[in-house]
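One chain comes next, on its own, written as structure tokens: the form predicted alone.
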Amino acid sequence: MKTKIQEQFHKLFGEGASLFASPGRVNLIGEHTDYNLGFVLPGAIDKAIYVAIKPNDGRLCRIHSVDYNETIEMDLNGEKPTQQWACYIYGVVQEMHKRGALIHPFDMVFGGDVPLGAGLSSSAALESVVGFALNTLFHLGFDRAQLAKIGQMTEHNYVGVRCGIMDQFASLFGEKGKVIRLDCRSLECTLEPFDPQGCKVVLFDTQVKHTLASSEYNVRRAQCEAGVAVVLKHVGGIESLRDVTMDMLNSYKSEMEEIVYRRCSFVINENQRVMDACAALEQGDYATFGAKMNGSHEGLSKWYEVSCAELDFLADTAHAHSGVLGARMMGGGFGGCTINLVKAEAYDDLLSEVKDKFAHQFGKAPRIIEVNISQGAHQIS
């Protein structure tokens, strides 16, 4: 990908370009727990999307998407542009310019290699490296954080996308061998180790998307801040469900909905499998690691109810194999994938028993894709 993006760089702009990546993610555990301000525990992945650009003396930037096969002129200081795609690209100039920034002119070539609709967040990977060229290209002085803040702050303000900040922060501070404990309360970030010898990830790919997704996600919310509003009559300084501990949820427990505590303890559950997950790999760990993985996809399909048949099949399938060492639905849910650390020894024969189940029982098989946690944002000399 990366030179069939300056081969077209070069057809259409000529030479001079400097060439910008900045990879797509998954998250090894700590899911619904963002919005209550735990903590998630993201990591870069080896599938990118990938910028090369330079300045240029006109008045428009001229931009062409690879993948879209199209090619516009967008006025920095115009309207905001009707391709989908282009809005990311404008979106993050517009936040620049907000926190004072000048931007010149510029062409571009972009594409990438970040498989679309499996929840690997192909967007924030693209904010996040157009974010990281702009800033290296014309010497902004944004720091990495900053830059994962404009491409937040792109999706809510020009995409219509109120997300969380974990995907641009995994696309942006991502190391090789590393996994980011990120605590979405304060943003800051630790570096954890994620090197498991004789181990691979894997993504089974239900390719299922349910309608349910966002009008589910509005009521997980609202459940959540009811637990919250409970605690909060009771004890002092209660901001979000990272400030309640188990022993609260139970002490008012029958002031509460059924449903609101389980809800409740899915996520307080999860932000400590979070940490035990954590201490796990600081030991080298891998198979505590893998055990946390499952109880997060029990919590999440019995407590938290947002997986669906097939993430349940599929996880099922892989607890059931000697070589897995962990598996979980990934993502917001009803749909999406799961991840998987198997053991690779393992690893072929649990991809053949997954296909065939899956297609037996829902008449296609899964999508495969097999990632290893890799860079950050970066240039490419």
Contents of the next structure:
Amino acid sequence: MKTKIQEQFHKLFGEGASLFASPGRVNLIGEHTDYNLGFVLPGAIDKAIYVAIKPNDGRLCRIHSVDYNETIEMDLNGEKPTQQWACYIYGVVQEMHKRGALIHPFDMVFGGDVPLGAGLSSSAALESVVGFALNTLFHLGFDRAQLAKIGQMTEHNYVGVRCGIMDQFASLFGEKGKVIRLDCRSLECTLEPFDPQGCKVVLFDTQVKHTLASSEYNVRRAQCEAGVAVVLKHVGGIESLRDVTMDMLNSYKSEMEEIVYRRCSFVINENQRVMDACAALEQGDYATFGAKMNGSHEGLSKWYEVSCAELDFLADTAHAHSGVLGARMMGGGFGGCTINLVKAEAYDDLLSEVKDKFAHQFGKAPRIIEVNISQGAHQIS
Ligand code: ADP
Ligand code: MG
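Moving on from the form predicted alone, kindly provide the form predicted together with adenosine-5'-diphosphate (ADP) as a structure.
Following is the full complex, with the preceding chain placed first.
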């Protein structure tokens, strides 16, 4: 992929480009915890967006998207481009301008192999690689956390997606063989070892996108807030479910709707599972880690109710397979992928079983995406 980007730059704009990459991500555990100011555990993957870039002497930027096979000219101080893919690049530049950066016109060719819209955050990979490349090329002096914020604000202000900041953190701070425990309240990152010898991480993509996702998301947020409000009547200083324990929730259970109780207990337990999963990683105990993934799926499906038939089918099939250490739905829910931690010797067998059974049930095999936990944003020499 990176050779293709380099060659295309050479063909369109000549010699002397610098090359950068920033990856997509998976989230091993910690779902629906981010907006409750809890913990998530993402890792960068071996699928990335690559950028070849060089300052030019003109007034405009020239930008070529390899994957859309489209070239545009962009005025750094002009109007927002019409192509969505270009809005990410334009947005990063604007967010950097707001923070006092001086960016000169450049030529850029970019493309990658992060599947779009599969829940691997191709958008964060794009913002992060553009931010990282501009920061390096023009010596802007932003640190990685600032680049993550710039990426997040690009989505908010120039793409219209009110995303959290996990994806950008994973893309920028990821390391090979490490996952990132991100505290969504303080944004403190702790690297945890992730090197399951003799195992593979594989995603099964339902390729289902339920329209329920955004409306149900708002309902879940409101239910979490309702639970916090009840506890806050009795306990001072409660800001979010992050501050609520199961003991507190149980004490005031009678004052909340059953469904609010169920939603809140999922979040509190999911935060605890992230902690337990990290402790297991530090011991190299992948059996326990996998069991926590399974618990996460159970909670998301039965208590938080954001799964769907396809996701449950994939998770159940994996859970019943003796070579699987852990499996769960990944992302907001109602579609997208499951993430599976599988013994290498059982890998082929699991894949054929999952493909056959899923196709039999839903008429089409899931997309298989194998991932390795890899390095975050970097320059390629
Ligand atoms: P994801 O879950 O993958 O982040 P999004 O819908 O948030 O899905 O982002 C996908 C968008 O990001 C695409 O529609 C496109 O505008 C941009 N994008 C992602 N990857 C590429 C790429 N390789 N080339 C050009 N644009 C890309
Ligand atoms: Mg995205």
